[in-house]
Every structure is written in C-alpha cells, then in structure tokens.
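Only one chain is included here, represented as structure tokens and corresponding to the form predicted on its own.
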Amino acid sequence: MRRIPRQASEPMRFTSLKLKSWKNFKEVDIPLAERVFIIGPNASGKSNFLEVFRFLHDLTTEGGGLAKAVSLREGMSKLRSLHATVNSAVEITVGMKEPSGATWKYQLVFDTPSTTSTDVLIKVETVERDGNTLLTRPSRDDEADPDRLRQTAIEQVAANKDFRQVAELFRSIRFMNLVPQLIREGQSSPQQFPGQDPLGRDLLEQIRQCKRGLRSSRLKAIERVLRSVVPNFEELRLETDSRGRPHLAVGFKHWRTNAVRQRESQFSDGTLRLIAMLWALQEDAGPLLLEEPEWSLHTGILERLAAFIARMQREGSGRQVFITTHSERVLADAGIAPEELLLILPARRGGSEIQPAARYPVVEKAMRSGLTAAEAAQPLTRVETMRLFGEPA
C-alpha cells in the first residue's frame, strides 16, 4: 500500500483505564496501547469493556450527559457490578496523552442517593493535567446547590474550558458494528452527523462529505487492499445518482472490454464491512471501537487484518483502535505484542477480570519466544464446558 502522509495533528489517545463496579468487572486497572485486542470467552465482558468508552462518548455528545448516558444503559442497576460487595458506586478513571507528551487524568464516580432512587448524582469528578489538578468536585458551589451534581463538568461547555481537549477526545470516540443490509437497502441514519451511526447507515454520506482530494486518496488506498483480496476487483469510486444520492461503485475485470460495474446494493457483506473498516481506519479521528470485525470476512483477509490496522495507524492519522475478537486467524499475526493483548477471564469470586497478556508470565514468555497470541493466549479463554460440544475434528 502506498504511503499516506500522516496528519499534521495526531489524535490524543487513552493510556490507562481504571474501573470499579462496572458491569462484569468489580475492579480494573490496566494500561492501554495504541492498538488493543480484547479476547475472552463468550459473555465474559468484551462488549462491556468497549461500553466504557461508549459511555464516555455519550457524556459529551449534544443531547447527552450523565443522566442520558445512564438511561441509555437502562439505569444504574444494569451498570453497577452485581459482584461488587463493598461499594455500589460506579467509578471510571482514564489516563490520556497528547501528541505533545502532556498527560491527562479524568475520574468520575457516580451513584444513586438510595437503592430506590433513579436519580444519578456525582460523588467525585476530577481532572488533572501533568499532575496538576484543574477540577475537583464536589465543590463549594455543589455543596451550596446539590442539584449541580446531576451534571458532569465534562458535558458542560461553560465548565470544561480548561480541559476541553478531554471532552473533545470523548466526543470523538466511534463504535462501528456495520450492518451491511442497512446500507444495501439505503436506510437513512437517525444520527445528525455522518460518521456517528454505529450501524454504518451514514457511511456513503460520510464518504461524500470528505474533501475531494482526501476522499480520492482514501478510496485509492482501499482500492489497493481490495485488489489484493477480492478476485477480479479493478476499481472503487463514489458516484451520485440522478436524485443526488451517493453510491459506491466497483468495477470487476471481465472478458469484455469494459469492466462489469456494481453498486453497494450488490456488494457482499464482507466487502461492505471491509470497505467501512478501512475507511474508518484512515480517518483523522478519535479512538475506534471494533466489535468482532471478523464477521463475513474471508480467512485470507483475517490473516492480514492486524497488519492492515497497524499500517493504517502508522501511515495514516494514528487513530487508536480497540478490537474484540474470537478469531484465531486475526490473533495468529506475529506482530501482536503482549502489551497489545487484553485477556478477560472469569474471576474467582464472580464476574470477570481483565489483564494485559504481559501480566501473565507464561503467556508473555511464550509470545516473546515467537508464539502468536492465538497459540499462547487464546487457549486460556476456552472454558471447561466446551468439551460438551465434542472434540475437534
């Protein structure tokens, strides 16, 4: 793939995450790499891990905020960990780093005032930059007017002036779990701005609104990937129909002189998902959350997926990426380091625990010695009851 010039301004990224009483997790304290693979058994908490970042995004979106973010997740009873035995308050603390090297920390602790109340109140909210405290709540104003504790400072433009970079990082988080059929049917997105629909219904509009020169270079980059993995693929471009609606069009080599042309309504699920993912990886934007991107993708693509992501980060905007996966093909990439791999495993006293592979000496040693994540770490995610399905062929 031809080198794409890196953007002048690289995005801010997350460097650490601490949780208390969040869904499956009683307590979490982990570092975060630029590229993160999350693995674990079914229903262990991989989606719940990504949900932390979606929650931070919802805090800062227009029409969002703390009450809305909790409501979208069906209230505190569905957010707080059922396995927490001491503290019912939910705590989220994230560490962040700017390209300049400046470090940030944001902490939010919230709870209901009683077990029967549906109100959500802030117990603690702090912001630090390079170790210096910029915000501490509850403040004197909060004590004088307790209703202020219904809203975070991070969601208020008037209150987040000194740490707006953090609010912008939260707002820039994107979750992508594209549903190809919605694109083929031409369904419109309920989201106000292109790029915010996790189901991908606004993908074509998002591509159209990109500046022409940048759009052309991104489509050419995707075109080169498709040529290597899609038989007879020749060309990818954006077209507009007579009603002004955007369409992706591809050309396939044919025994006739002119290439056979297809629009997105004729694309396979795998082709649509791959195009959307490759487009998102090139965006100059915040962290990208990918949930099981292996759906509908050919094994040949899966074997190269981790390398595609690394290359797009290195040669594009440097976008941070979080990927949940069950795919041995994806995890068989030798370039995945122990620091990039998070394992979610059942905790001894209920719930789940999550740790980097680097904190498991046996796994780290095996990966440093040349074994892949699929060989060294994925066997730990197999549960005993799998044997009930029979032995592998």
Ligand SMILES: Nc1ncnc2c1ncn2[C@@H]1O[C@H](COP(=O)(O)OP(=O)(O)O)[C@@H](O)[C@H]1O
Contents of the next structure:
Amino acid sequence: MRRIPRQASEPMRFTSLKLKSWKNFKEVDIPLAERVFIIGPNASGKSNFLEVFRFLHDLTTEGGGLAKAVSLREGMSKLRSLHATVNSAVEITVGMKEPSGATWKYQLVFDTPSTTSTDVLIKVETVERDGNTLLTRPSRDDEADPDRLRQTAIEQVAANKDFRQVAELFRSIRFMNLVPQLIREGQSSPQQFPGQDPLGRDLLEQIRQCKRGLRSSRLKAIERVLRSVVPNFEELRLETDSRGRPHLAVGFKHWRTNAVRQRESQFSDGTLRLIAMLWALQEDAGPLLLEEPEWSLHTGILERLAAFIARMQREGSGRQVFITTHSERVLADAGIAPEELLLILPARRGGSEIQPAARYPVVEKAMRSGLTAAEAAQPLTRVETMRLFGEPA
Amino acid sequence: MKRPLAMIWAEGFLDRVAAERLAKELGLRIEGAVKDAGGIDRFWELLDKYNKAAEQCGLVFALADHDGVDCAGPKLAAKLRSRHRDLILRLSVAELESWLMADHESLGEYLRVSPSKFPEEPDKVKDPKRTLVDLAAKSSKPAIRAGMAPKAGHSTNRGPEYTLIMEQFVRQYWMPFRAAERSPSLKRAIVALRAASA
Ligand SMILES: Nc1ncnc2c1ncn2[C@@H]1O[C@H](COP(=O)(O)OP(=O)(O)O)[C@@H](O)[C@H]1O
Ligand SMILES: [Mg+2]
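Form predicted together with the named molecule structure, per the form predicted on its own context:
Every chain and every other molecule in the complex is listed next, the one we just looked at coming first.
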C-alpha cells in the first residue's frame, strides 16, 4: 500500500479555543484535539460551536471580512450571547500549531459602538507567534483613523503578510452538510469555490479535478472502506459520459453474473454521503466540520465512523476534524478518548458551557478503564439529567 | 441437515463479529437478526427476550465477555436456570480478546509481532485487551502501532483504529479451531454450538 508520508503533509491545526459572549456560550476555554467529537442534546449549541470556525472562514475568504461575516449571521444582536452581561463584546481567541511545532495565537474582540448602531468595530486584534507579538490593535494608526477598525488585519492581504499561515488556515476551514440529491444533480452553485460548497454539490467535479495519481489512491482508500461495509462491493471508479460529465461508478460482485455496475444516480443516499465524506477526509486541506454525519449514514458505517476518520487522518492529509453528533452508535467506539470529546452542558447562569470530557474525573477514569463515550459521557448530556442542573441558580 | 442459527445476540461490536465468524466456521446459516447490545448491561437486560424468542424461533447464539460476571453470580444463575435449551449462552473467559490471542500464528503475523510473545494460556490472562494492546504496541508495522495503541496523552485503553483492525482480523485471519487448542473456553463454545446444531 502506498502511503503519503505523514510528517510532510500534516497540516497546521487548532489547539485551543476561547470564546466570550458567543451565541448561547457566555464563556468557553478549551483545548482542541486532532479529532473532536461535540456532543449535546438538541438546541444545546452544537451548531453554534461549529459556527465559530465558519465565522473565521468567512472572515478571511474572498469577498468576506468582518462586516460580511457578522451580517451573514444577522448582526451583533444575534451573535452576542443573551446570557452575558448586557451588550458585552464578542471575543474569539484560537491557539494553533504548525507541523514544525511553531505555535500561534489569534485574538479578535469586536462590538458595535452603541446599542443602536449596526457598525461592527474591532476592539482588540492580536497575533502571536511562539509567544512573540506580531500584531496589536488598536494601533496608533487606528487611533488616528478609527474607520480602520472596521476591517481586521487578517482579512487584508496587505496587512496579514507576517501571519499569512493563520489567514490561510482560517480560509481552508470547510463545513460539510451533505445533501445527497444535490451531489447527484452535479450542479455547482456559482458563488462557491471548489471544496467550499457545504452541500457537496461539486463533489464529482472536485474528484475530476484532482491529479490522477492522487485521485486513484484516494478512490482506492474509499474502496477499502466500502469493501469492509458493503457486501459484494468490488470497485469505485470515476468515469466520464458522452457529454463529458464526470460520474462515479461502482462495481459489485454478484452471485449470478460476474459483476454489476452502478452509477451515482442509483446509489443510496447513505453511500453517496459516505463517499463524499471519505473523499473530504483525505483532502490535503484545513479543518473539516461535519455536522451530524449520522443523518443519512448506515448503521454499519456509524459504528465504524470514528475509526474510519482516524484511519483517513493517518493515511490521508491528516486534516483536523470536528464532528457534532448524538449518535450512540458513533460514540460506542472505545477508541474515542475523553480528550477528543467535548460535552455541552447547561451553564449555571443560562445558556450552555462546553468542556472536554477529560475535565470530568469520573468520566475520564471510566473511559480510561474501557467504557465508551456512549456509556461514560453521553448520559450526562441527556435532557432528563440536564434538568436536574439546568435551572439557573 | 444442521440446524441453522435463528439469531445472534452479542455484547459488543467485536463479540458480534466473532460470533458471526464462529457460525461461518461451523457452517451454520444465520436466518435472522445479528445484533449487539453495545454494552454488558443491555446484553443482560434483553437476554430474557432472546431466551423467549429461542423457544419460538430456534437457536439463538448469545455471546458476551465473562468480565465482571463473577460478582453478578446470583443474577447469572437465575438467568441460566430459566434458560431455554435453544439459547446458547457463551461467555469468553475474561474477554473476547483471549479467544483471539489464542490463535498465536495468525495474530502474530497480522499484527507483525513475534508469536512467541503471546500468552500460552490466554484464558488465564487477567486483562486480555491490555495484553493485546501492549503486544500490538511492539509491532514492526507503524500503522498497527498507531491504530492499536492509545495516542500519547489520551486516556483510553486502546487506539483509535482498534475496532477496524481487530474486525478485519476476526473476519479474514482468525482461525477459531486453531485458537480453540489454546483456549478451553473457546473449545467449549464450539462444542456447545456443534451439539445444539446437530
Ligand atoms: N445570541 C444568542 N444568545 C443566546 N442563545 C442563543 C443565541 N443564539 C442562539 N442561541 C440559542 O442556541 C440554541 C441553538 O443552538 P444550536 O447550536 O442550533 O443547537 P444544536 O446544534 O445543539 O441543536 C437555541 O436554544 C438558541 O436559542
Ligand atoms: Mg444543530
């Protein structure tokens, strides 16, 4: 088996996150692993958590920026936490690590100048590398010209030269929420760049654009996964039809004929979603956000999902993966460590708080002894348990 | 004609895969559901239902780890007293991993660990999973070490790909009859399955 050497391609990733007044989180301060599972009941804030990374993406993407990223989320009044002190500023601070071991910190605090204003202004923006400050705002220039505080340095090519890696990491964040019907139709939406369409409409095109050798090694890895879960599955290939459009074709070993072939139009939703996800997991790209991947994956995949992700990370590019889930099946894998598990629980003063399972001594010890996340951690996030603690003091 | 298995009810994922493998090795067709409980509590909780089902639909093969059953002695005794003869309840001694480790040759080659390092009497090993993970950590193959052993700083007793790696072993390489030569408890399970299906 050919393997891409790990060290060469292991990308930069997030190592920590601090939030103040973000959506239903008043305060967050957590480390982040290479593979992160976010668990919590409905409406606890799982999507809001992923939203932080989507915000960082929107901040740095072409046509993005602070004003745009805020307005896409319907303004400051929707972003800042209703549970924080009245009209407190929003803060996002992320820690990062390069493969070389160099560490980075990016901090952004922003707010509106008054409750009635819709302007969004930077209160603090700092960048550190290995503990040395590369940027501190507001700067003297900002004080002389306060209009400058409408734009972050990280969103400006001219200003982010010394920390381009950070801007690139943010821009490479990808959110995935696949709708199988749309992959089939193969229509890509015009405003999206390849790999940025959360609905995965451009999967076929992305596979086609990938360099040949790489493409076949990735399809082979997907093939190995499918063989282990789909009875009689044989091969997965990219084909082009008479009109030049790309198609995925699979072959099955059949008990009567020698082989049966199918194109993606005949795949089940679960199969398509799985292929798209397995492809994305191998891409040499930034953090991947997977929103409740259980929605149309087969049970057979769910119980192996955590291990598949680890395998794809090891064999592929090693991109960081964030997964929100309530699937007991996904969490029944004892290979998931409490350090990789984030629990969303109700906060004392309203809203939610998020903590690594490793911070709960009982959960950490139970998992160390071999209990699964489904057994040792998930029950803490059940609604009936939450009510016991959930009422504000 | 051998009697087929109506259903398989297993404690966890790997137990389920092993139960299927045993059925295949013995040439037993499985007619109905193959399911795992995702944990020992649920396994015992629903065992009565499977016991009743066995009365109606024939052989049910139920497989769980023996781990911790000693303290549940009275509970187990009660279950066994009312056991229908078509419910074949087997407990691997300590853990399923003893049954797997008993096939030194296949597992040694699969994990790239010298078979001489494997326990001679796997049924007597106190913590078979730990023993197995420690052995795999000495593999000459980096993918095995990375997949089977916990990552540095992670509080788990196995690595992130343990499930996949061991599943593949059970499905493709494990030889239950050879393993039974070193594991009396596996041998008893095979004998019981043979007798029930005869
Ligand atoms: N600015 C805010 N302040 C406080 N709570 C908020 C804010 N924005 C959204 N919420 C709350 O967040 C919850 C939704 O979180 P979401 O991330 O969609 O949950 P999940 O994905 O876990 O189902 C809702 O209860 C909503 O009221
Ligand atoms: Mg949600």
